[in-house]
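Just the one chain here, the form predicted alone, laid out as structure tokens.
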Amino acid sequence: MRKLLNAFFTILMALILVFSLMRLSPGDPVERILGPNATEKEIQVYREQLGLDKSFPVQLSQYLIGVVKGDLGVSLFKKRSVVELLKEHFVPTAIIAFLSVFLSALIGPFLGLYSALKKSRVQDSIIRIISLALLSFPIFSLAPILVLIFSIKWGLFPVSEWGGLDHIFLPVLTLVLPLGSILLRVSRNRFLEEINEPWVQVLHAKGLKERGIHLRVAKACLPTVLTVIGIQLSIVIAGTMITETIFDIPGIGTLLLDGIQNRDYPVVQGIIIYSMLVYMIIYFFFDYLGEKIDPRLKMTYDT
């Protein structure tokens, strides 16, 4: 219930911050929609059409008993309801987080566990530098490398269309290198501090053999392992503007960036509520699933 309480009142704050900010914002939602040569007489009847000459307190309280209801609002440029848009930019966000995340969370920590068993050799060494340069890259550059490569020399996946399975290619490419690098190092240093434990020099006084105990190592590590995961899960289908927006992918992320440009008010104000609701059942889940693997978790947060 603590948890519960806490997520509701971090949403709720995000949302007045938000719905303060959007307005405090420079432009004019209605100016852009009527274009630079409507009259002033023109600009303050759609302002009162659209509820934007009431007053800052009304017009969150009407904002917040609407959300309430499960009324997102309607879009200022689009004219269809938020809650709508966002079911239909869902589903591609969706398809490349799962994917992107799913693949990453196979290659990441098996690298990591490799790399951590040899630690100090020249294989760890390789994977290390690789991972570190792959992270240094940021999406905004390391996609128009892919882009270069894989499309505009080699020919082989399209750049800027969505529908077939070639069109997921780079953009999940895109996301499993940078994330899949992170899990990458976070299991290997996760491993690292975890085999030094004195329970686990317990196991070798013992005498069980080597692949036992790096078995149970990996078994406690998956905890932290998880908890990565779902962070990445989270921020990837709340929207991944930068990777949508060059693959040209109707996501959320595209929706988003559209409604900052445009001053929507709905539909920005719509997609935080919607990241926020991510999160918190995405970190809710994991933190479970974390707690039944391991039951000292669960005593920590007791304590």
Given for the second form:
Amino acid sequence: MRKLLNAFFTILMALILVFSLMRLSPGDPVERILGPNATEKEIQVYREQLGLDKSFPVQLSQYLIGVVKGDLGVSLFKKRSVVELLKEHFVPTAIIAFLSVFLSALIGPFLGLYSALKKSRVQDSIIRIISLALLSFPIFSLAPILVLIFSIKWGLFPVSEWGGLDHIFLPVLTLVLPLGSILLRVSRNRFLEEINEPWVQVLHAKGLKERGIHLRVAKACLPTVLTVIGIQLSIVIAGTMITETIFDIPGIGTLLLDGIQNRDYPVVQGIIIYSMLVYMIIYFFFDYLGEKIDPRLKMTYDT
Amino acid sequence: MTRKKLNPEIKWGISILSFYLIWALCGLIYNVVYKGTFSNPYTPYADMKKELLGPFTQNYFLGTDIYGRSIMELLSTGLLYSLSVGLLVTFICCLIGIILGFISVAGHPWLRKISETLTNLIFVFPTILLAIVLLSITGESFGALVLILSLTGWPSYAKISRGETQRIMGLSYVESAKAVGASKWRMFFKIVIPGIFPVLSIHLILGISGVIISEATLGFLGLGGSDFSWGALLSLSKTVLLEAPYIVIIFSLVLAGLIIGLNLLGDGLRDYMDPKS
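Now the other one: the form predicted in complex with the partner chain, given that the block above is the form predicted alone.
After this comes the whole thing, all chains and molecules, with the earlier chain placed first.
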């Protein structure tokens, strides 16, 4: 309960922060909408229509009341409600996010486990070097290289359109490679850490088979791996601005970038609320899951 | 007691980083001596040749980009830019982190509360988003970029140094120092800073690579504060992906190489300092 209260307080603070920052920034949305030829009077009328003429505290309180009712306002440019826009842009982002996190959660930990079991051998070294290299490529330099290989050299997938199944492949691959590499390394290191714990030696002493011990150690590592998966999911689902820009995906990330460039206050604020809410939900969910799997975690939190 | 052997990761990391540092030094000397400036070897559009030359042609080792600028020079200038942003931002973040970490352990109760709330607030806030919003307010410049990346980057240092300070303050020799009557400032400089530095140094090296990536990401989005940011150069070279794919590949590999070097060194140091290994 305390955690939940803290979470809402954090969202509120962040919202006020963004609200003030956006209004402090130079560049007037009204002038951008109407263009350079608009007269003073037109600008004034339009500003009143949008409610941007009122004082700062009034705007803020009106907005916060709206948020509580579930109304995030109307986009200044697209003339549509922010909730509607979010719903529409959520679909592509969610498809890419869930698919890439799912795949990396499938591949990463297993390769990590394999690498840990072959510690200090050739397989381990190769896996570690490749995963380090992959997670060192920033998305925006990885994506063009993948486009180069898959679209231009081999002509397999189209570059920047959104629609069919084959358009999903490249963006998902762009995300899976670094996400999977991080998971791989986390699970490998965690496994090697846990396998030296005293309780594992007790299992050895009791005469359990190697395979059984490895399974139990792997289970003990699961909460850490799940936490990392949760963090990854919350980051990716909040909109992967770079990936979406490169591959022209009409997702949350592109919406946000447009919103910032156009000073579309309600859109940016809406996305902040959305991404923080998603973060909190996913955080609590994976926290709960981790405690279910490993009851020891609950005890350490209580202290 | 025998000294622990350095693991191969540290050795490789140091070799790669030395290569980049020597390169940066040569680039700096070249820029200052031949071009007479530090950060901008090309006055805007003055040297434009409107011609894209391939690698190993004429006088250009790696060829030129779409504006006819030597890619080798662009890379060197970008490296100087990346490194100076990375080092400066990490240093500032680390400083803020250490101080706030100490305050949230040893300060007044209400100071503790404030510093913790502030840390958590900025920690959960999407860094790159905050940076973009802030950069659109301040406009793009080197100073603004450093300031903003520092403002958004310090919470992880504060969290680590808070945990470490807490651990150190519980050690028995700190109790004796307290009993002797050491002041808070004395404890901070003589006990806390030397105590937390080993753990923080690992995070510091990984932090530099994080800052370099953030800086390049902002550059890629056109908010980098310099035309010579590797991110900006990459986004420019992406426009000729079909005609001259090697430009994108060169920029990507050079950027990734620096990050790989930093990550190797950071990972290696973590293994090296782990008492269990």
